[in-house]
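One chain is shown next in structure tokens, namely the form predicted alone.
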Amino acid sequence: MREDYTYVVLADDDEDDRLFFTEAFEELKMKTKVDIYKDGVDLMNALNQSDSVLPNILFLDLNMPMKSGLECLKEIKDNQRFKDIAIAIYSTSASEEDIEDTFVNGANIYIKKPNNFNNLKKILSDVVTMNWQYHTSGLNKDNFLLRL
């Protein structure tokens, strides 16, 4: 990880969710740099640039047009260049099928989008300050789903 800040990226097609996400980080006043992409195609185009700075943590919405979060996850996991990116699925879905699919395909954590701003700030703070090295070694389903 970078010494001076944590680089966070969100890919989400919902404008309100993108706005709340960036506002939450502004209020948290953590040492982060946040970039936002409106869909999976824009995200993957940016990541695949040879000179792109890779995020420490990538938040992926599952249900996006053109390229879903699951499609992005699979593409990222198939590319050795992206092996150090921690991937947080960030979705309104709490379906067991979505949780299982993303777990099996290598996501590091699954977050159901919180229903209020304070919970969002708490979750984002927890995720950014998480010891990812510990969290990603020996993944198990018990610590995959982040609950408030």
Given for the second form:
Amino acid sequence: MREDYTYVVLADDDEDDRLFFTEAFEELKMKTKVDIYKDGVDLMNALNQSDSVLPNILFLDLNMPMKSGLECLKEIKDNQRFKDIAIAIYSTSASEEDIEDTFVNGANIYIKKPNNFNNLKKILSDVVTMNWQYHTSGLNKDNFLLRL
Amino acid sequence: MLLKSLYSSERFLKIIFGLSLFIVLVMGGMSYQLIRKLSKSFEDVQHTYQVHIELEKLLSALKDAESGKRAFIISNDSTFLEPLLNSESELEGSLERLKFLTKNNPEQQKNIAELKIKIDKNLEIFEKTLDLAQSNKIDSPEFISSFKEGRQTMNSVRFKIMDMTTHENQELGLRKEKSSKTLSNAPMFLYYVLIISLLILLLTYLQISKNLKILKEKNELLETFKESTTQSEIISKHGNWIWHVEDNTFEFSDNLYRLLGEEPQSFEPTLENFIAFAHPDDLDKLTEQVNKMMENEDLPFIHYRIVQKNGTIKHFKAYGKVLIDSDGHRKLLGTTADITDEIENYRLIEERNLELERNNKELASFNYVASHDLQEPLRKIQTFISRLEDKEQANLSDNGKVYIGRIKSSSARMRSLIDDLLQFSRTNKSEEAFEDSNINILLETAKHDLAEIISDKRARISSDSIPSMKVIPFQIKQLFLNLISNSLKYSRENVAPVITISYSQTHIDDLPKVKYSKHNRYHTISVKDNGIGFEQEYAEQIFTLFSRLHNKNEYSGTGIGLSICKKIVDNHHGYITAESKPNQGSTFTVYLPITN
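Following the display of the form predicted alone, present the structure of the form predicted together with the partner chain.
Everything in the complex follows now, all chains and molecules, and the chain you saw is the first one.
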């Protein structure tokens, strides 16, 4: 993690969700840099550039056209270069199946998109300020899903 | 039982026949013996009479000679001497015959020898007197003494003959005495034997008639069996056939013809005629199986189709087993069943299953739509409302604020509806999910989830200790959660809710409205509250989906919570009932079967 700011990346095909996400960070006024990709293909293309700057935290929507969040997650976990990226699943559904799949494939946290903007802000600030090392070492299926 | 007695009576009959045969043989033998004895004694009598006659002849020949001689002496006429020549040869013949007749009797032989000497002497004297008479020396003393001597010897001959006659009579008497004992007992003995034989025959007749009666009963039974077999063949659509292995001939039952769509016994029961009905596609398979049957003298389950003359295709199933009868003949008893209906039903079930599978898939995709696609726009609506409230509050008129509030509560209701529906559709049964669970812990977890509202309402919840059961844990937790939150939701205004959870066991007979169950005893968990209650007439209605007894403005609720409870209890093969009176609280009772 760089000293001056936290680099946050979101891949989500939903325009409204992208808007909420960027607005939330704007209002939070934290030391962050936010980049947005509109689907999994765009995201992976950007990451796979050899000179790309890797994000500290990657927010992945699951239900995306062409390349789903789960596929992106698998590709990232297969690549040693990306091993330091903390991956937060950011999805509308919180079905047992999705939670299980992403946990098994090495995601760090699972966030169910909230239905209230203030809750969103709180979640994002919690996630950015989270001590990832501490969280990852004690990660299990019960604390994988972020609860408010 | 009957058959056994039949077998034993067969042995009895064999013994009786053996005995009868033996007795008849013995009787025959004895009769033969008796007749032989009778004829022997007859012969004996005849023999004695012959001896008598010969002796008489001998005597009369001597007398003839004597009287001839005397007549010659008196008349001196030589014609009186003619019989003398005859009587001499007669005497010889008689003696020879006597010798032969008494050849087995040494006493008589001796007598005959003596008699012969006497006769010879007599004849000698006779010759002498005759010579003297011819030479006219009748008056000479020599003649007179010879004549006297002749009379003496004649007398001794007569005595001897009398002796012999007496002896012969004595012999006859002895023999008669000897045989009379056996002969006099014989008719009596034969009569007894006859009576016994008749008795045995009577006994045999009784036994045979008894056996015949049993056989008749058996025959009637067989006739009944045959009739019921014919009926069951028709009812269960099967036919029987017999293959006589040695003669390679077949017998088909009437119904086998009917299965083929033909009149009973309307064609020769041969293999060729039967195979002619085989479906062209199954012909090779059937022929191969029949050949195997001929080879192995056994027919495992086979399946094939036939085509009736009117073109109807039928599915047949056949099976056969070799039976060896009491004469050692091998018969293959076969059964052929028309399973067309079964196959049709199976096909129908398969189609239904496919349809169900399709429906389930549709339901699953509906679930996904509900969980994801419906939630997404709703979530955005809610988020935008929160944005409006935060950022645009100042720009809204009072009406606008009211409208925003209404949109907010409607979308919140929409969310709880979607969540509850999802909960309902996810409450499915899966056998693997059953595990031995501590019900008390599940109850505590449910209470923990409701901690906030419990403390808000200052509710008091007490519970019995509940034994562990084999359940789907998360569903039972959900059941408690829904029942308790239901009690909390419908509590009376200004009255702190008191919820009592109690445990007992109930026998199936005491369970209301349950007619049949494979379980005898039920765990009984009841949740009693002091809430607003309801009219008892709605006790069943409240468990149906979306049914609500109150306006949604008065009490929040989607009408799904209790339906989920019912579904959970159904999944556990249990029952749920409700009892209530308005303003006096309600009691929900859950019955779960006690397994093992």
